[in-house]
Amino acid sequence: MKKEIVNKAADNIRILAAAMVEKAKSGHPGGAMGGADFINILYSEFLNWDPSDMSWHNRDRFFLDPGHMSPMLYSILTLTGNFTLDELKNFRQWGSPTPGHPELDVKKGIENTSGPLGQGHTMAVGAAIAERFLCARFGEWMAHKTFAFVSDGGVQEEISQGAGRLAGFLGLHNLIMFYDSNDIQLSTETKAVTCENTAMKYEAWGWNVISINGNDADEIRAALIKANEEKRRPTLILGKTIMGKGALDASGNSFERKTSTHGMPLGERCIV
């Protein structure tokens, strides 16, 4: 497929997670528009599943950390026929299927419930283990891989450390988890609250670790291909993404990489 046609569905993603934050007027938009182009290029290219029997016990699963970057779950589901228009209308309003942080919801595609940060991360690293022991148990026909998406925040919980490490040291090379790396985090810049080396640190851990530009459609899909290839470790793709990637002011100037899109409706400040 022609990289533009790539990048224009990618583009919708972002179109329609800014678009249910300014309906509901409030929201995270920014990571879920620097993320679009992995969840894009994930669920078209290489997630196994089958999007009129959600619940197949085979499937590939996906769990997502930061559950305030929702709408780009929620945006991804609906171009698969898992959610309507609608439904996304109604983002963060009392009873609505689409909260502001998802709630598990196997038939609608939803695997994890998440909240705090780290929580993602323990449950694929779990999830990971059961399909492990399902094979050893049953046999190899019952693989499947483990897909998990985390955050700047998401990586410095501790619960995280402790799931980290223990992937590593079970070497579970079924589980592949994206590190979105946009050095934005609530209120400032990531490096006004770490400055440790990420990359280091799970390789410290024994995963196999990939830094790529995530953004770039190719860079992604080539460390997704040698990710299902790898056969001894757990990896981290640690993609380093743009903050609200896309965004304009009303001048048509770049509004992107600003800490402002992390937690508030992008409004007048800026178009997509």
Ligand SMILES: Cc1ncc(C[n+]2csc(CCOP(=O)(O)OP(=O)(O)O)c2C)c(N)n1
Given for the second form:
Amino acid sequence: MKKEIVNKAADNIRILAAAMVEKAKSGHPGGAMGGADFINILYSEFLNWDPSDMSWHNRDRFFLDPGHMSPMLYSILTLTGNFTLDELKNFRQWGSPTPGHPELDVKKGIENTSGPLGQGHTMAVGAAIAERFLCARFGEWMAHKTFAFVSDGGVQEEISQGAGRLAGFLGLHNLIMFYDSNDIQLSTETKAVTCENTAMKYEAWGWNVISINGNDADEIRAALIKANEEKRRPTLILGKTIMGKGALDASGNSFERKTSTHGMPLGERCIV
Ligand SMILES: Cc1ncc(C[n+]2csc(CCOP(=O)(O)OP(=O)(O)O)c2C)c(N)n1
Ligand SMILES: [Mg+2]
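Based on the form predicted on its own presented above, generate the structure block for the form predicted together with this ligand.
Full assembly next; the chain just shown is listed first.
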């Protein structure tokens, strides 16, 4: 498919994400908009699943770590038919299936409850271990991939270090994790709290690390092809992304790369 059309599909995810936060008057648009390109390529070209049959046990699994990026997940799952536009309109409303942070609902495509950063990382490692266990016991016909999406906050959490180290040691080659590295977090740039080299950290644990522009569809696709071919190691796709990608206010001022784009409706504030 032409890159232009692929990018428009990602723009749809961005617009839905920004719109649902706007309507709810609360939520997190920025990270969701930056991660949209990866999620679009993953779901439309790689994830081996059937949205109409979530009980198929050999389906690929997707675990979201940063639950605050739920608008991104709900948006793609609306494009796949698992959610409706009305459910998006009820984002963050009491009793709706679209709470601010996703809650386990496998039928609708939500494989894990998320919110506490780092937990999605560990759940994905656990699921990848379970997949290898099933294959060792019953044969490779049970093989499937486990995909995870993690952000700056999740990479910083200590729980992720234990899980990441174990995944490398066990050589969980069917685990593929995308790191949305936008260098922005809740109230500061990440450089205010950390200076470690994440690629080197995961390499030291035995991971296959692929660094890309996380907003470029071709680079995302190439990285996922390589990750799928890996036979020995878990893969970390380290994608540099832009917080709030593409968002402008009415006067043309950009919301991109701003800490303030992390966790409030775009329309509710002046750009700082
Ligand atoms: C264990 C845990 N500690 C603190 C928080 C509060 N929190 C929510 S989002 C966030 C930082 C998010 O930064 P990042 O993961 O980079 O997401 P982005 O700002 O890029 O959307 C924090 C600290 C949390 N959700 N979980
Ligand atoms: Mg971030």
